[in-house]
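One chain comes next, on its own, written out as structure tokens in the form predicted on its own.
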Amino acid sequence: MAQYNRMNVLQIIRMEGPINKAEIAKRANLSIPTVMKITDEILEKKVVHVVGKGESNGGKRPELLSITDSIYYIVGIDIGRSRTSVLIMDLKGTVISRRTMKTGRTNPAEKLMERVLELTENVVLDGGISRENLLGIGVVTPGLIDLEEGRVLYSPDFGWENVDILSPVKEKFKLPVLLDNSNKAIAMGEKWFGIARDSSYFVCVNIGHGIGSAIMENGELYRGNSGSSGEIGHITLEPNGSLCECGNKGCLEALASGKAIAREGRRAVQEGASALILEKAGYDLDAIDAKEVFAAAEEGDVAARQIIKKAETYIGIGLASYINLLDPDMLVLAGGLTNAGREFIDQIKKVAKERQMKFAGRKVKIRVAELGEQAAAIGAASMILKRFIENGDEILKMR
């Protein structure tokens, strides 16, 4: 709860700012004995700056917070199935630099993280900014995650088992490092400075080229027993169903996402069944992705429609199981596959709702995150952020 309240503190202070501590307990709901301790640490470590004086109310002219922008900088690394993403940003947000490559091949993983440093070295050269600023670097990628042993334990993206690629960042730059998955990045990235910033618990799914999720109660990140937690595209939802990349079958992700709607779409196309998908598609099988389903599908195409009404029942009944098991107060969608529209979301929020159990989830809000393609890259800056606000002696030690 403490972690929390420094976390909402200095959320306030960034949003709100320049503000003075009484707003800030105010608007945090706690005392001003506790908002003094907290800003006096984050104060200390530079977090935050006082600049200058409010209006009297009778007393002494209050102090005014504002976050210090200008000191410190984190670097976050999203290694992407299609892309990777390196940017620079400071205590605020904002982004000071940025840039992205084609992932391309992953395996030899070694290979792929070459090119990932020489990306990174660049994206740091862009933004003019001194290594002494630098507070560290988020690295995160699909799979499972040894957080302890800084691993990518299995990625069915990209063909990995236990592969490590925090040392060779860390060698790279001599800065601390933090690897994590992309779905628990993002979520972390709405929490921070996206959607979910107000929110007390909920639950982030990613509904893109795959299907994850992450949990977050209070600013901090469920993971379960081995770190596993989340995997909601991997729930088995037909079982005899389509083969998944994990080897189960009739896993959400395999049923739903925007791999098994492209896959759905050239089945479609083989079997006489749509014309349209190939033609948006250049008349290119191989080229043929959610989007030209989609596009497909807004012209009228019957068998497109039906590939994306059997998505969005899917995805609809994945986050009504979240609702019943969790009774989260949001539900954040992110991922490529909601930049389809309006009415896709909506269907999905439709039958989330006729699928949820009565009464159960009655205050959930189903919110569409802001953050957009930056996300996870966002999310694995504010990794460090977090862990800076939390323990900050620790981290400028590691430098």
Contents of the next structure:
There are 2 protein chains.
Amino acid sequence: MAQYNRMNVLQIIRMEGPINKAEIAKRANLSIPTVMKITDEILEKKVVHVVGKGESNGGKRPELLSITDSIYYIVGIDIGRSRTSVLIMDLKGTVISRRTMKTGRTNPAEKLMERVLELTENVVLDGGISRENLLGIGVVTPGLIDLEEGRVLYSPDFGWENVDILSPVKEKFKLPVLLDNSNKAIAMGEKWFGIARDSSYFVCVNIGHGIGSAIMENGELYRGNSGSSGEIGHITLEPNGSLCECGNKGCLEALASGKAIAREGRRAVQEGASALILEKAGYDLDAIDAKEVFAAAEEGDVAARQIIKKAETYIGIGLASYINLLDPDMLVLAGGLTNAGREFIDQIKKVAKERQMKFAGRKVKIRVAELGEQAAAIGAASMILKRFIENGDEILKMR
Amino acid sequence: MAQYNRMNVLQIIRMEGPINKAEIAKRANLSIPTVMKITDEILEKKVVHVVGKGESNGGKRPELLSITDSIYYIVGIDIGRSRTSVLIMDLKGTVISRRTMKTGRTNPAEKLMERVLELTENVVLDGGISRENLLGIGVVTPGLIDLEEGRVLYSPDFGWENVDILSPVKEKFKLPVLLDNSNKAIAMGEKWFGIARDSSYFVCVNIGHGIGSAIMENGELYRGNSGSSGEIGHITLEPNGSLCECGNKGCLEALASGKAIAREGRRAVQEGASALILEKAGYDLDAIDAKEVFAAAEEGDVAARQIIKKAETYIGIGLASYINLLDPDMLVLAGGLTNAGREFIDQIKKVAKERQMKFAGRKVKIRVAELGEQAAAIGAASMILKRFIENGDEILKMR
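Having seen the form predicted on its own, could you now give me the structure of the form predicted together with a further copy of the same chain?
Every chain and every other molecule in the complex is listed next, the one we just looked at coming first.
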């Protein structure tokens, strides 16, 4: 609770600062002594600073607080399936510098990590930030993570089992590092700096090449008993449906993800049901991705339209399952498919509304994520930020 | 956390008592001063008492504590669709007296409540418990409950919308009362006195006439943002499947509940696919319930066997969805269908295992509830017990 209050106070200062303590107490629904205890702590850590005095309300003029944006910076590394993105942000979430590269071959992992570290070094140079101003480095990637050991336990996309990608980062930069799953990072980013700032229980569903999600409860990730919560991509929605990469049939990911849309697009072309999808891909069957199917659908291609409609239906049903089971206050949609246009999102929302039980989840809001492509990297950095807010001494000592 | 520790200490005394404080501290993984603070509190409330002294470990002989089972009693009322059950239990969860009746007509609610109160009065008389020894009355029923107002917001089975069933109980007995949903009560009962005692995050799925569930996190029910969490009966598992009473198609409840099994049994008879199901129902089509379908399946009836197999498959898929999304430490199966025999449960477990994602939910245990038919009424009483443990003064003052 204390940590939650601290995060809350910090968010208010970040969003509303310069702001005085009485006002913070009012917004956070906390007592003034509680707020003073928190602000003393974060003032000492230089996370916030006094920027001047506000108008008097009869007594002394109150001190105004703002987030310090020029002392501490954090690195976020998002190793995605197709792209790797590295950024530096300040404590306000402002991105100072950022670079991306094609992820390319993921094996051997050491080779990939060499390229990631080079990219990171350049981002630090771009930002002109010296090492003593860096609080730490958050690294995120898809797959099942062993948080304590900092290892990737299983990543089918990357062909990794039990791989240590964190040690090279630690050795090179000698800074506090954290490894986590990218869906979890996106949720964290949206909680700290995005659409879910005011949410107390939300689910962030990442619809892209694959489909995953993360559950966030009072600012904390809900991880589950063996760290595998949120696997919405693998709930069965068609018992005898398409084969999924996980080995099961009819998983949401096999029915409605970016790769499922691409697969069905290629099949439509092969079966002669669509010429337009192939045209959109420059007449190269292998180049057909979800984007080409969306483009063909937009121009009225019937086969493409059916593929998209199927994806909308199953994603909507998946969201409704979350609403029926968890009744969250918000569902955040993130990932590449959210760029497919408003109609796609609206149809998903419509199906979710139809499929949620009457009277259930009466207050849930479905929203698109705000941080876009940078969400996972910002989330990775936010994980260090969160740790710093909770236990700044530990982070400062580790550097 | 303090409340959680208190519940934990109480559970240890209940299960292991007579027991000394040092031993409690060891089992609960708490410091001895923390345990002493808690035991002082619950000793003062007479929830536990000193039964003697244990053997010396070199120093003074330590006091041994036990739950007090003869001072406080609690009434639990479970108003079910077909049966209403009322019981009195002591703080150890021992049922002192119990009566059941057919619920019969649920409208007008006042008439039903008159019969429920009469039954309750008789259970109190049976038990020979005087009013001053009663801590309160917990009432549970299916449907969506407004906890704060103590009203049933919506109960399709009962034909209730916004009905107050709590005031008559309060007026008659002048005791603290609580109203809640019966699925939530079953989970509460299994946490306090059943199979889920040691679980920190579990889901209790009630498979009976309908299908519902409740999620319990660290001894607290997770209710959701509008109080409607756990509606697993209404997740869509077949987009164009059978029509559900909720208005949607292909809900788990419409595919695999007791009423779905009965409906498909009647259909099989009407279509001439099974004579045995009709025979089991005494040649009365309307008398076909799930029980008759199970009985016919057991004797090898092909149509009945198919109906049961379909139910097993969809219930297994529903459980796997919970495992993939929430990764709980335990899934507890409760409700009438758990009496259908071991083979039915084993098949459900098998499907759940197949349908959960590889590497996900690695540690989840699927177990059948321990409290059987009494679960909801014991759970109803446990809700008062929990309130008493958390805030005994309030409960004692309200009487």
